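First comes one chain, alone, set out as structure tokens in the form predicted on its own.
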Amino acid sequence: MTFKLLNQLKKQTPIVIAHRGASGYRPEHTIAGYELAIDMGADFIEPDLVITKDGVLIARHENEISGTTNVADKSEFASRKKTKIINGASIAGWFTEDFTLAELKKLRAKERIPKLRPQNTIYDGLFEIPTLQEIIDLVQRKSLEVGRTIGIYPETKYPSYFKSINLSLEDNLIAVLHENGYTGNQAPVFIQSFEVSNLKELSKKTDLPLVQLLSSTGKPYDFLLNGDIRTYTDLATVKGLKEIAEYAQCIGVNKNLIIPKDIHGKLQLPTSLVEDAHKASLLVHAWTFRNENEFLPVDFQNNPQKEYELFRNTGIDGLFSDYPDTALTI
């Protein structure tokens, strides 16, 4: 399936996935940010998915929303503030699963990293939290408008946690996608997760392409729950990639697994990960490319274009970018 799908959808190599929308220009996970990314030419837009109290999938980077909305300013929701254990960490704030969709629609998005992106703060308070259905409606409308297929690349956030509180993401996600005509392994969809068990579960329920996310540190949270001693770097080995290929079609990897950095933040020689993944019939999508020097290697300060060029030369099949316009100029 994998390379056929890629060749059908891409207009360049690699495909450009708008990371949470055009989040270098608009607050992340807003319709305005997704639409701008599409207008810039992105091949896919990426919504991170969490869920409401009444079971509606919405786009937020975290289920704790004080950093991305004005919920803390809403006196009527002051009593909803809680402290919860999410994936082993104690987090205080307001959580999507404690609100209905109607309540969340009263909130407005704000820039998550205002010190790094002060230009985005002028949009604070303007945009609603979008549902997955609203994002699909946008993508399908814009695909007709611009005359090209625009894909969606949803991530299931905290799947084990949500399953533990009887708000499973997977069945809701598959239902919405299938109802909107996204079926089969050639659909312009990639479903991603940092966990493993939910992707294996999804592989039995849908033929839609699945992506195993791999960080450069730590391990899948469900591995921790299940007592599995392996880490993400174990999954990035030849043996681990073969296992991933049994249930997924792609890996979404931290850039450091492709080109590591030394202790000074300078890039070293590429690893064999891209080649190894391709041998296992897996696509490789790298994350995350950003223009700010805080995110760039020491070698490429003030020159994000050079970083794109270097990684494209490794043979990656796709990349996640906060600045899809920059990605598309290389």
Ligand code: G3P
Given for the second form:
Amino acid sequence: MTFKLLNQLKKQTPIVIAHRGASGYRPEHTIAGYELAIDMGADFIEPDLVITKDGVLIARHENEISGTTNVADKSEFASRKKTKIINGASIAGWFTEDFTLAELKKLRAKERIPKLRPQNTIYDGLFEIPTLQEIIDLVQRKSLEVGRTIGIYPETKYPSYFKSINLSLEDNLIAVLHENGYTGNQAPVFIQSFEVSNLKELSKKTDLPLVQLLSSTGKPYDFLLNGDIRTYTDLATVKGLKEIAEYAQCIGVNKNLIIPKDIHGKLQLPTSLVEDAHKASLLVHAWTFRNENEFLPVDFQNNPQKEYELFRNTGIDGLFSDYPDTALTI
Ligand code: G3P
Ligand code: CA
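Structure of the form predicted in complex with the ligand, given the form predicted on its own:
After this comes the whole thing, all chains and molecules, with the earlier chain placed first.
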């Protein structure tokens, strides 16, 4: 384990990772949302990454982009609408891999959840889809401006799917990060994935810290493809964590795996996951913290700070939040 990781394990205050930017305040995955998160004091910003037809990594949570852009309003792209099977689900819409970067740059972002966050719709139509390079340029410029190192926390989205259409994410991601000076296990970078095989591949190609994401249900999609019967729950056991520690330095977990909720949404006693992970020399970062009552446990309605306090006391090393300013009040 590196010095940096050991220090983080001892640190009491979890690092704050701006989930898709300051996505409580701006449409997700926009330069404006990332910049606001940095100005609020976030330690890391989180771009989810997909890829264009011409092989450029860009920030979107899905490769289907009608939920977060105005692509459906663009008559010039009407004929690009398709139905595809993505990770086993039939999805109709417009897909990044069918557009060049120049074409995608004609689109503008919009708020994903306008009913819950109507105040953010005033920004609809203003911001471009950013490339990974543009996000790195922002982070490096802002780090100099604010006088502290801002980290970047990219997630490889649908890695098996993109590999199957000859648009692999991994080599491209490493090349961009390495070219921009992010090398070695001390770099302010965490690379995350919900799949396992691409993290194992990455571990052979880079020393940058890797994060195995664990959902509270289901299984890694690559496990489904290669016939591995294990689930995320299996990976969260002592045995599973030991295996993860062979290729990753951190787990990024659904917070329900740390403090489960009952069928009424009330919080239960913490599990041993944080302690088990630390014993396996893994950091623990939990997702996703949001201010709206729709996302808060019934115990803490109108009081998101209480949820942060509770989770901080479990010993987590970091947390993903849509509201970095609220997260930083704990
Ligand atoms: O990447 C971890 C966290 O972001 C939760 O996943 O679905 O929001 O990308 P998601
Ligand atoms: Ca993510």
